[in-house]
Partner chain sequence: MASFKPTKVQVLPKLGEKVTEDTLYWRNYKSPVQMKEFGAVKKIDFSPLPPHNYAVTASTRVHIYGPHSQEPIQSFTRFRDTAYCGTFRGDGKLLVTGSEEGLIRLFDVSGRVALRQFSGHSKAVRVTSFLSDGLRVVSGSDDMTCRVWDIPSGAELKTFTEHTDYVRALAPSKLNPDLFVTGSYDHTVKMFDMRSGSSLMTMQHGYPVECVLLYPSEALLVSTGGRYVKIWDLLKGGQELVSLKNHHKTVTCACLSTVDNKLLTGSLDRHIKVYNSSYKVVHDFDYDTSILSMAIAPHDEVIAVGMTNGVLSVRHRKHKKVNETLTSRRRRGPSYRVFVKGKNFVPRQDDFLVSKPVKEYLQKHDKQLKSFEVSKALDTALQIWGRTNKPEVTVAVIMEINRRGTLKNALAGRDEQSLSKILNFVLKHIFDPRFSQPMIMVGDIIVDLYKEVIPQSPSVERLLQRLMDVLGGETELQHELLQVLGILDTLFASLTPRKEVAALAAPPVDQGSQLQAA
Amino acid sequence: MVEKSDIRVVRCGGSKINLRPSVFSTDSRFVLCASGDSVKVYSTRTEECLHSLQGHTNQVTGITLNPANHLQVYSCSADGTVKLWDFIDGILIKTFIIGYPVFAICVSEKHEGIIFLQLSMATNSKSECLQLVAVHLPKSAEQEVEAKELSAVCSHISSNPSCTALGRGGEFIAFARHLQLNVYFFRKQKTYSFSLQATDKKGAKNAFTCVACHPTDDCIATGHEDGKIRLWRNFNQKKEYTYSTLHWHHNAVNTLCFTPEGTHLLSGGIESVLVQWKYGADNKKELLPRLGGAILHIAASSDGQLFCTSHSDNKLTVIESNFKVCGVIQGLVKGDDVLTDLMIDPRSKALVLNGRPGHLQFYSLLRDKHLYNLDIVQQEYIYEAGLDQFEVVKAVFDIKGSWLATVEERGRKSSDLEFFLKLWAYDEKTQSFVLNTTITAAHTDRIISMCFSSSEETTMLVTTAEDGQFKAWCQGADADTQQDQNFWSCDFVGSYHNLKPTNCSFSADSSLLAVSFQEVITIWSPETWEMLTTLCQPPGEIRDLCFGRLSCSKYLLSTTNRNLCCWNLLTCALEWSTSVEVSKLQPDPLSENVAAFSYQSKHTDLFVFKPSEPRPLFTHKNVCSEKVHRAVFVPQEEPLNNCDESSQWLNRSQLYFLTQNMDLLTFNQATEEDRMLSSSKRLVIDDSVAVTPFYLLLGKHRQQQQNLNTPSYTGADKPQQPQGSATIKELLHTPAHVLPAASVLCSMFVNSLLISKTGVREEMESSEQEMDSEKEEEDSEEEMEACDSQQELRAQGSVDEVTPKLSKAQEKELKRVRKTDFSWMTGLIDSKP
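The form predicted in complex with the partner chain - chain by itself:
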């Protein structure tokens, strides 16, 4: 049974993928990037996420390929560990425990068994000083190893990891901090430092922002705050160093990168222009403009054919060497602030919020994938620091998802405010929103809130603004002319004693409109535009307003900074009120439930209640430590049927919320999560088998097996895959280079497809296979271990035949075992029909 403690807060989706430079695999088929506490492996061709390497418990702060084995990757994390992964199969190979939070990692071929880490030894994390430390990785067969051999290379390095670079195959290391560039030669064990004036005559800012070293030449490229790039040469002595300057960027150079051959230097900055400088021929450059947000990092593949730029709008762009964009990997864009509410597109059930400047983004929470951006502002974005740009500040969908209203605003800080109200119609043909009406001066002051009426037939939009008015907008309100039917125009202007309206809300059947004016709630009839009544419960300005749904539709909820009130609209009297500061009130569109986030004594609590009964259905103390201002109920894909009282509210929809730190969190049930995981896993396997004649053959075979097996599995809604087909899948999925020779496999495989008649023959074959598997076991010790455990599991599995559902622990074990190579071999033994 589901316990109350099973509902927990889970971080979900949309982590930053632009924190650190991404890494190409050697064959440039994959690109790896740090994403929250995992490392994601994307295909450069299809831009799909292949694996998510999970295991770190804190932000992953760096990834780099293992120079000794190009199929392995090191990742370091702020949780104080470095992990070695096989990224093609998504297996964790080793964990090195460092013990201090690690901020960056670099390796070189010359220093075998050594990794260089940037970590802060100081106990107080505030101090910016980081140390560069060389760590000797102990050679131990164990999974978790503690790396103790730390030797400091240098201290006081910049906290920006792009200010440190290994040069010329690891001969020296260059690191810059503020106005000083230091070069440490490993062989000489000597540091040279070069410093620049803080400002030159023209007032340029000279501070270093990034460092890159030429792969074959003795040359260091440094980027500066004023947009200059300096190429340092002859730096292996104190005095006679030289540098040349390249200047194109008008703002700070964020990143520099040499191509692997060293023929070109790539640079990027806030302008979002990738600049390619020809090395040696200074000032010969190629530009690739308008890539997206500011360029934060650039990575080049080892063959120099592909570049990958990370952008500030949480995006990776894969660029071919002939400067053609060939792929975009987009994460959930979270700027400094979510100005629009979190919304759900009623059609695609995608999360909608403002993303790139001037765009609305549609993000699928289920697949954790960015769907598309809708360009709201439709203007050229100027990449310049400190420029006041148009931002989408409000957006709202109507109930069917056929209309979208947006407000874009510019000049909030300065006095001359510009804003537009835009209405978008959903176009079935193009499957996206098309601009229908632009209203240039909808109000004389900022729009505070807006909402669509919830009735199915007629759509009406109500906006409230700081000019003390609320306006109702209708489609084709002046229907004199036949063509103008589709456009929106003002239908009604209302105000109440010149008070400033704060919020507005339509009742579930949109027969009533509630508009709050500071302390007063006014109820209007949208049919006649008559004010029906006013409700007032001082003190405090009203923040949120919402009507109850379904059986509670006679209630109206309002929050002030002190209390939460519930009004009965039949009696026009206060039903109940509690003194709690509610920062966000969110009704569930599919049930009567309302979620209230309250912020008290430095942590946020969640209450879920029905307006008809003041006792909450569910309470969760200390959800997070920040205020919650944005939340949304997302309809479940398929309704759950929890009968437990405390988790019933999650049956129809799931609650997501956004903290002030821009973390997207959700409430989740443990069992559900497991179900999701297993189903997604299965999905991956099923999808990845291409439809070939071979597959069809297999599929037929599998069907037969399933038919055989069905009687025993009638009870379970999702039958476990028969072992035989699973092993064949493993066979298909194991990389070819680790498989035994095809000649060995072939006869076995073909035999496995046959329906044998005699038990004698079967026994013979199985003995054959056992011989084979023994041969394999000799190959490595690890694998033998794996096989042993697999055989153990078999024993358990036979017990499980009776009760098909495995226990959780067993399932986990099964998963782990599946990951190891050759486990399918033993499975093949059992697959004999």
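Think of the rigid core as the biggest set of C-alphas that the two forms share within 1.5 Å after superposition. Residue numbers count along the first chain shown, from 1. Nothing here was measured: the structure is a model prediction, and the numbers come from that model. Compared with the form predicted on its own:
- Comparing the forms between the two forms, the C-alpha position of K554 differs by 2 angstroms or more, with the core used for superposition.
- A displacement of less than 2 angstroms separates the C-alpha positions of S158 between the two forms, with the rigid core held in common.
- Once the rigid core is overlaid between the two forms, G170 does not reach a Cα shift of 2 Å, moving by less than that.
The form predicted on its own, contrasted with the form predicted in complex with the partner chain above:
Coming up is the bare chain, nothing alongside it.
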């Protein structure tokens, strides 16, 4: 058994982006939101994700702009840290260690160097009461600093961050809990409390749900469970306070937000209608309906030109001030439960599962972006609790992605069950699926499972239902007209001893069909519809059923609540079995590997194996604390070349799974995850700075190539400047708005360019000495040439023959010989006897 080595479970795309209110940049070009353990930066124009600020190790619970620098943002997390980011460049600037889980953050311009956090000081993290703490941020040059100065502002505040708000730029803070509103004034250091009755004469529910403060006036707006909005005034005096009431929402008010100028108040709730109240004019309002899911949060830009609403269907809607929707940022929709399996569209390689009510969503895991929704029910959904409406419960693709089969139901919890089987054909023109056939009475009872044949030549759909039958659906010729028909019809109906079928699966070549009936597996031939054999399962109803792939196609796997069995179809005998409770069995379509999730001892373990060998290739203990019922293998964009036995199963496909808490997780290698986290996310001036186009042109590797091609110089030829390299590197790689003032950097930069005086003097002295020696040599050469010319003239007068002229090379060689010192020869001659 191979243990887990360097493979670990990580959160992948599809995190919630509606957990906390979003934040606009001051120029309204970007909108920031908390997404899992990261902060995402979106463009308000293109709706594209520009940066993902990664660094927290737990859920990000709040974000807010830095009032001292509008290009920076604070983020707090349940990991007990607060991080300061440069969201334009996607760089982590500083980390403040708090030491306690942080649930919300707020700042004010009047409180410089102080942030307000909502902490849970109790040992029980699920405590409903939190404490509001003022944290004095230490000024340090280190990137990671521990914040030790914590001062409590107020205790026993609501765990809902929407019930706490700063007023008038930080003069007071209002926080509500249950039926009590508290206002704390920082100067007076005094708290005023106001209470409401649980119900009035008309039976209204007066519990507080959200709080917002006017930016300039002494006015606090509160939302309540009965849909009313109260505007509180004169709250600095406990006995003379007053409030007025606004009412439009028929259910609880989820969020309130004043515009920056304070001229309007925005409210939202379960009705999915954005309501804009004119401040100072009673009941004068403007409505923007049909925005999708329930409105959870509202944010306004600093100039008041854009609004952003967060919805329960994991969506952000960007709205202009004239109440026109200008952008929609859709995340992975996560409802209370995923009724369909996790599927992969063979064409787009997108993840497909339940989305908006009555829809299937197509989500790109590679780009972490919602592609589109496919309306299956094709009916308007009414957002009201208690209504029984159609929901998509089953869906499956064929092997080529040309057909999609869906099942929608209504009345699952009642005896009046209504369901439809629909088949959708892919349209090349519209690049989407179009409804082809609707079957109103496919079975007499609920459909349990369905699957398409694995062959690309013929397409067949098999459904099993609680009525004790399984049916085969296919396209064929009409019996009356003998013409090919484009719609689907029933081709065969099968059963076995009036037992209820539970699962069905085709072999890799579609030559066999396996249908499980409680504890018995039946093998059928799709060509003749003859039952070939039966396999008797150990006691227990069969949960999962799947064939092996590639070289393991002769094996058939089945699971019960206690056992995992592998059958050999060539011998019709049990190959091997093991006693383990498998909650989900998922085969990899591109390899022989099969993944099995086992829940035991209050945690889930993963086993990856091949049907031909009972020994697991890979095991991972304690993957999560919940049961795993949804999983899927996603083809790798580029196949990996892992040689390690424990990671070879990730070469062609990557395993994704969904927990009961709706967390989408996957398995990654440590090296792959480290490669994904770019070093440019951190403000560290070292050799790990991200490679940019400018760095490619003038970077270090270009200098190294230059050094290899050119000869090395000595220190006298090229003086070194060690003090300038670090300074210039810091100037080039640090964002301008993060650097100190120019007056501080100027002297450092100029000094780095200057050469020391000692080096200059030595260089000048050495150059002067070289010039003097060269001049002396030239003078001596001229004297020798003059002597030679005189001797030549004398020789010409005495001798009639004329000596031939020497070449320049010979003259130089002669001069070199004349300069040679031959005094050693005289000593040698004198020493002879």
